[in-house]
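Taking the form predicted alone, here's one chain by itself in structure tokens.
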Amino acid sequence: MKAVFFDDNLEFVEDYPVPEPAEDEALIKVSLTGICNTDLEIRKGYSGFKGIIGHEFVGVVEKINGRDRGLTGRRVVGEINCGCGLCSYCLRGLKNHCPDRRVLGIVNKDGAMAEYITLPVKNLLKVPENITDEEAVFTEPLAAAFEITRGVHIKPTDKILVMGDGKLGLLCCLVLNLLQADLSLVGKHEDKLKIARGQNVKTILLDNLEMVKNYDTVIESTGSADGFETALKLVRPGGTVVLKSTVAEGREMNLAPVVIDEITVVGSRCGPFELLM
């Protein structure tokens, strides 16, 4: 099969061995593919993966190695962390941190920038007749917006600043645009936050924003290295900065803002797909 294959190098390759599923696994032919910073990074040495990159996807399920449950055939989206099933972890419902969990074009599973991949029947979700493919592909990251409310209570009086214009900031944006507080979006690109403004979310040019600890959460989703020591100049006091960026580059900065000002930090990874559709 065709597929977009990373090993120090990006490179097209078109004979590529097509995935068997495993038990209990499916093989999905995929449709149609998204582009993740994620992905970007990852060529930067971020995971230090190798192999075929992409979790962002919609296809069709061609077969089942194992119980069907009515998918074959049917389009379907799929969350991408694999865990092992027995850990203390996945028994407790967390297997996005199991030890020993695969992630799909990211930790030790090639991924959907191919004609093929391979998931568990159980991270597979049915994509509705009403949904588009070019909307569907967005399920992944739209979920990983919906994460932010499963770890951080925002009340409506709230001031919010979500940090970086990108996809994920903008889906960011309009997830937390739902909870009707004050929310303010900041980047770089006036074409980007004309989307933004289209959904009645308010925002702020990067050179006309004011450096002042006024916001009650702060979002940090510009994908880059220096966007948490930012969002510390940003946050007020007994605030919360929560981190979906995903760098390849470290750096070194001055943590003390952190405890000086009580700020609680939360790190934001993946969601659950099925409170989607």
Given for the second form:
Protein chains: 2
Amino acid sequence: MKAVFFDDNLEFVEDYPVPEPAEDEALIKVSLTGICNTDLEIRKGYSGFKGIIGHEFVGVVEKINGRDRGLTGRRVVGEINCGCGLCSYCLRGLKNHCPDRRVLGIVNKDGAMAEYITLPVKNLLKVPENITDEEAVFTEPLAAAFEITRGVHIKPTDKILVMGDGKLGLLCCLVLNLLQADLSLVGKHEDKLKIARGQNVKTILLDNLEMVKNYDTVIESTGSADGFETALKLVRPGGTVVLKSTVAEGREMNLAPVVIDEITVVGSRCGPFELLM
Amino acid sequence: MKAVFFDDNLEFVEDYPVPEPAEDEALIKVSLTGICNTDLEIRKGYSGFKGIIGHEFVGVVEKINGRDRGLTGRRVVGEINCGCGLCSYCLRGLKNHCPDRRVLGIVNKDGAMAEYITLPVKNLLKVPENITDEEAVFTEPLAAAFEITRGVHIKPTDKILVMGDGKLGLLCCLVLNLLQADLSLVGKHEDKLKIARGQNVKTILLDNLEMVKNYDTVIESTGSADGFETALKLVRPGGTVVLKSTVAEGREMNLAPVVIDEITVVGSRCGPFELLM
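So that was the form predicted alone. Now I'd like the form predicted together with another copy of the chain, please.
First the chain shown before, then all remaining chains and molecules of the complex.
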């Protein structure tokens, strides 16, 4: 099959073997794949991954190795973390943190920039008829945006800033806009900010952003290594910074402001698909 | 008066003017002063402070400019943060985060390595008769250790690691040992670890520490710039790192593990003296 394969270099291959579903896994024909900033970071060495990249997808179940559960022939999206099912994390429902987990297109499991993928049946979610493929392919990053609301208590009286007008930043705005807080998005791209304004989110062009410690919660979704330090200049003392960006490169930084201002920093990664239904 | 004055260099001066207490301030004759790691960091440029250093003290009230409240002649310790009393932080009881605060020996206020200091009367706490000066001088760092319990919910079922066997690390152990959790202290100095063992705290010599993500909460009180990255190698996914160290120097670091492991990082600074009574 055709695939986009990474091993120090990214290459397009035509003769990659179609994967065989293991027990209780489905073979899925990929209809659409999204490109995540994490894919770009993998090219720079993030996670040390080698294999087919890509983890945002929508596809159709071609066959299942095990009990069918009515999925064959259905359009699906899928959670990308595959836990071992046996460790203390999996048993507590924290499969995203299973030390032996495989993650589609990120850790030890070939990803979705290919004609076919396999995933455990329990990771799959049927796509309702009224959702197009072009919408469904955003399920994984949308779930990641919802994960913020599980990690942080955002109150309607809070002043919130989302940093970064990329896909994840825009999805974070869509989600947080449901919470009735005072929400702003800051970014560099007028055309992208316009999308958020269309959803009644206040927007600020980065050049016009006042560097004042004014926000109760700052969501750092710039995908850039210096986003965190900017966030510390914008969050109020006693406030919260939610870290969504994972970048390959390190950066010189000083954490003293976290202590002095008694900031809480919450790392937030993948979200649960079932909460989206 | 005699004082230890910092202005790019630390110098001992003999002719510093005795401070005059402003309205509702006390003039305190200092009996004993402690040395905090923050004092050492100020020498390296932390906080950009110029003036008399020192913020851990016990002393005797010599005179009060305003209503006495029975303090003249009494032994006292004192909270080091002096808020403006008028801003939204002060009005919410968060004077430690007042943007215009002065902090004894750290920000815009001469400190305690001198014969006399001034502090607002409301910052002072009488020292009970049965507490010696040598004990009372630890009030400020002990309150900082108690601050952890205000920022983080530590459960009796938690596995806790305190990193750093300096004064603050040992005081954190004394406080956290009250919470019935599974508590360990890791440090480099056998003689200091012995103090914690005397209080029934488990101790680990740094060379023997297994680098496994095993602890629900890790308290970073090493006072060293690389302590945070070590903490990330020891906290379990979904766990909490409490940052107590403030260091002047920055360091190259990568925050991706905070996101991937969904760690919560809680900056924790000064604690409230009144909770110690």
